[in-house]
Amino acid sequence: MTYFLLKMSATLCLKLQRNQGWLPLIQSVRHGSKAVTRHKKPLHFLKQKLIAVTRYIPPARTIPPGVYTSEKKHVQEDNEFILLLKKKLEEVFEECKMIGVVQTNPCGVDDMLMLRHRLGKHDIKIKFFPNQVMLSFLSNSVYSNMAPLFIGPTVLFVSKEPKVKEMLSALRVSPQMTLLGACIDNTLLSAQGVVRYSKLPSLTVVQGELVSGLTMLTSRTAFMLQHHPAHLSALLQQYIKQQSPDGGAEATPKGEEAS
């Protein structure tokens, strides 16, 4: 009851003060209490390890058999035409010592005929095989490293003998063709490697240089082996002549004439 009377008296005083148009010199202002932010203290690293080790890991749910259908890989068998192309491709790799992989850009029929004619002069043939057949053949052969070259439209420049210079000279005239790499004498080469290979001397020149070097060494060896016995025999003959009486008489006048 006293609290109610105090509250009523306070409200009456406020109304009277507002009507009179003045404010008290001291007015109490209530401020909100500051929130206490308590940060969570980090756990000790040993305790963290212990919690991580002892954490419960639920077992994986076993799927009952027959719920999901089994995924079967459908292996597509090659038809007779693809098998025939693979057989021809195998013959090309067995018979030819140079197989160049060239990327073909859009070009006219006349340009292709001219390129075929230039290459035909040096017994270099152009072979067309689909990339699907090439990749299927290379995946099961020793030439599997050539698979990344067959991306996009490609053709093969093949010859029974490595005629790299003739192939590069024909490609310089045809800018629509870009050399990607080649397999020469069972060695996979990049485009830069093919250019370096073309700068090497031919096999006949190397063989001639080797034969000339060997003959020079053998002749030099024979001369060195025959020189010392011949020189020894000449010295022995001179010694025998000097020891003989006729040789000594002939040697004396020669010594007097010389003096």
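Take the two forms, find the largest set of C-alpha atoms that superpose within 1.5 Å, and that set is the rigid core. This one's a predicted model, so the numbers in the text were calculated from it and none came from an experiment. Positions refer to the first chain, counted from 1. Compared with the form predicted together with its partner chain:
- After superposing the rigid core, the Cα of Gln192 is displaced by less than 2 Å between the two forms.
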Given for the second form:
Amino acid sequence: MTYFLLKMSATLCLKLQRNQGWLPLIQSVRHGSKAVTRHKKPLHFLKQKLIAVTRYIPPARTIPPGVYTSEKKHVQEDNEFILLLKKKLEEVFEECKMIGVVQTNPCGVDDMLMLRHRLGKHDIKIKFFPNQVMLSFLSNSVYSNMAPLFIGPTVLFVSKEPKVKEMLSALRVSPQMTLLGACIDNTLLSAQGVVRYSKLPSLTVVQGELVSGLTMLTSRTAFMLQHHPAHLSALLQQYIKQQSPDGGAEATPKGEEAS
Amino acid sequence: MAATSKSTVLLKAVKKITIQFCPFESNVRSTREFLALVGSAKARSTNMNCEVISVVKHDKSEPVIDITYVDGERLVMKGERLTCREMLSAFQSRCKDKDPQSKK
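Same protein, different state: after the form predicted alone, show the form predicted together with its partner chain.
Every chain and every other molecule in the complex is listed next, the one we just looked at coming first.
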């Protein structure tokens, strides 16, 4: 403590005395080291031997280190950006009836623009989401069976109306896009399923066909039930006609003969 | 994901590439990556006559890549247990063998 104070005072005095040309009172002298200390000084051979002999060797672990610690599940909190993307995905899945999954090989900007234009005419939008976000969203939702589709460069074609024919025609024109599958009206379809869906007639036509097919049987039964009494009533009417205007029928041919 | 030893895929000696796979299977990753590499704009620009056709099936069949060269040779690769790199190296080595005269 006193030494420190002395030194302090000495340095303070130094500042005062240096001005007057006095020699410094305390000079620090390096002891045991040469001038150049940038490289490690080579150890003496005996010291080297001693260190090698007395080196610390930790005891061998019998138990692997991760066994007794409770493994914390790798739960990464999502970024806000990822949350935003997930919200957008949710909206997309709720709004759009048709969601097509297409593998796109990296193509030029022009082709992409042309495709967007062609699809935009039919109100089909092209959306891109990163695969990780997509997979994490799908695993939490009902659509988990779509997960194996999302490997590699993939893009979504979404639209509110299921306009499958236009989508297929646009895809046929651009060679670098491959349709992998689609989710139409909450049903997962493969590529062939999509083609078959496009060949279906419209809903009204199908409903009409269904109704006609169902009523055909019932109308046939109704006809068969009513057939006999209808025939009988027709015959009776014919008989009545023959009976009642019999006098009139005889009169008219006589009148015709007379005229 | 698949780092290529050569950055460009040369398709000069290739007439047609047909890639068929079933995307709902789990063994399709390498085939899809191969398709992405071969079907890219760069690769197509090396040979505009070469067709790259992809067929998407749904019958649990194994993924198959069928390459037809200009001189009629066919290379068939079953991508179920191959990595993308192996397939690419096999493909490129054959392309190189067929193609030295055009390069030199």
